[in-house]
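Take a look at this one chain, the form predicted alone, written out in structure tokens.
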Amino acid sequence: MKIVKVEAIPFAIPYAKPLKFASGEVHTADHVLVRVHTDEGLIGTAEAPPRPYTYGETQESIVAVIGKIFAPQILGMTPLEREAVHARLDRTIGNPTAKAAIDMALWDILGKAAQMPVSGLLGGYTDRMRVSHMVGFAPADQMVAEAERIRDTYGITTFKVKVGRRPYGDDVAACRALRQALGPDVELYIDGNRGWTASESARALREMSDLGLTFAEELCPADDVLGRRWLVAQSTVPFIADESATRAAEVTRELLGGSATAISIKTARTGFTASQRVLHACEGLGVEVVMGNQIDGQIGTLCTVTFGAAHRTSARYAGELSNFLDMTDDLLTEPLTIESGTLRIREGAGLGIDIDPDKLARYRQDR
């Protein structure tokens, strides 16, 4: 079975409610649907979404390097040559979502070729996980609006809570507004998306020491590197490392360095491959992972929970597979559903993605 052609297909598809954080805001989910064919006829499905705040891609950076550079490196070539796949790609630096849209495609034709779910493949532990909900800057009263309708209407009870703005207070403020109306039993931990110094940070995490967050996340930037691990060596709660620990050896890095205690893993930007040497790499040190969200629509969340529920350790917390309620549409003929708090992966072979042709003509970009 070999690799015939890749596709790389730009979308926009609006978000009912954009999502604003600390580095950046989110109006509409312009991501690009890759598809890598077989001659066999199997075809492997994935998304990858732009974010290029964060790592410097765009929708037209992915079309551009998977349909020159990336595409012409690996046709012909099996889909079980995985690493052979990556060391091509890797000739090419950056580009981490184009890179693993097209590794989750191959485990889906692979899943597909073996008739079994990829879960079963990456590892089987669980057949679902709890889901997390980000809430975004919005004035502190709109923000608890948001979570208490989502957890009354979807069962949610873990919220990761954007931070960064100055102020400070007004995020401490917002923190507490969350709890006092959530109560106690709700998991909280926010996330800074590096707004912040590394002394406001401080102050921030002092003054809601009596909150009960399960988390704080890149709080300060890393390249602050003495004031990343003085802050992390007095915080009292895990910091989780996101952006600044994108690979298996930037983790090593960060968790030998003091400059996080804990990681969070997205298949959007590791896809499958090097999402397993980052959960590993973090089991042999012994620190926590979270599965995190590139603000996915239904197709990345989809993956993220295939590999979060595969995992022992990706799926004892929450994890962060909501914001697709957000967006106005999407493209699979059967959308995902939230159930008393938890997301279920799909059965059958494969990940379980079936595009909608229609909606696909409709929000494609490229004709």
Ligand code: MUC
Contents of the next structure:
Amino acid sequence: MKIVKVEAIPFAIPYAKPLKFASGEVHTADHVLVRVHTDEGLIGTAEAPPRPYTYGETQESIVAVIGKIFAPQILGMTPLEREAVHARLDRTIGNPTAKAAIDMALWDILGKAAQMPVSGLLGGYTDRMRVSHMVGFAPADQMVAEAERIRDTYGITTFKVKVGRRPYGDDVAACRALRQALGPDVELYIDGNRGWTASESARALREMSDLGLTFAEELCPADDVLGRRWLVAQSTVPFIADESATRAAEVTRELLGGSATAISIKTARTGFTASQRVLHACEGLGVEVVMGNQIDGQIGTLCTVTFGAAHRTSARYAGELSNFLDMTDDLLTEPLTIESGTLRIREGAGLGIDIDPDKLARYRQDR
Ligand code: MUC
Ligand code: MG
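Right, the form predicted alone is done; let's see the coordinates for the form predicted in complex with the ligand.
Below is the entire complex, every chain and molecule, led by the chain shown above.
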């Protein structure tokens, strides 16, 4: 079975409620649908979300690098040669979401060819994950109202609160308001997207020490090498590396350098193959992981839950699987649903991604 075509289709779906955080904001899901075609008629599907402020990729750059560099490199190869495919893709540095989407589309093909779900091929640990919802920047009362609505509508009881604004006391107050409104049983953790300095972060963590936070993520830049080590050494909660550790080698550097004590795995940037490398490295080192969200649509979310549910250690904490709820529409024929705070994988062959052709025609940007 040979790869005969790789499509990179730009599409745009507006958000009903934009997500705002310290490094940027998202108003439209301007993603790229990636479809890998084989000579046997099997098609693998995934999506690449451009996050210019995090990886430097744009919708245009993803379409270009797949069309001009990656597709010509892998045409004629087989989906079973994933290591050889990655050796070719990795000649080019960067472009993580473009590479990840190709990787996941290849796994989708393998699942379809074997008539097996990808989750089973990856590890088959469980069929669902608890869901964590990201609460973006807004006045504290609106953040509380959103969390309460999400809890009451979907049964979600874990929230990642975006912080990193100035003065930091506003974010501390918002976290306190969330804890007071939601009570002691809800899990809360924070993500600064590098918005604070190390000393602001340390002060904020001290002032929140009674809030029972589960994790703190990327509060200050990893480039503040000594400041970040100093911060992490005094943090009483695990300190998650997200955008500072987007590859297995960076994960090693952050952990061994004492700049992180937990890792966010995002299939949107490491696909399934490299996400397994990161996961297994973390397991070997005894470091906890959380399945993160690249502000994914439903296709990306299905990929995240497929990977997260497949492994014991990635299924342990709630995965960030709900931001698609803020989009006005999506491309799946059968939309994802979150019930009792959990999201299930799709049974059946491959990833279970079935694209609605009318929706794709409506939202694609290249015609
Ligand atoms: C997150 O965890 O940081 C926001 C920026 C990004 O790269 O991912 C999101 C969520
Ligand atoms: Mg993050």
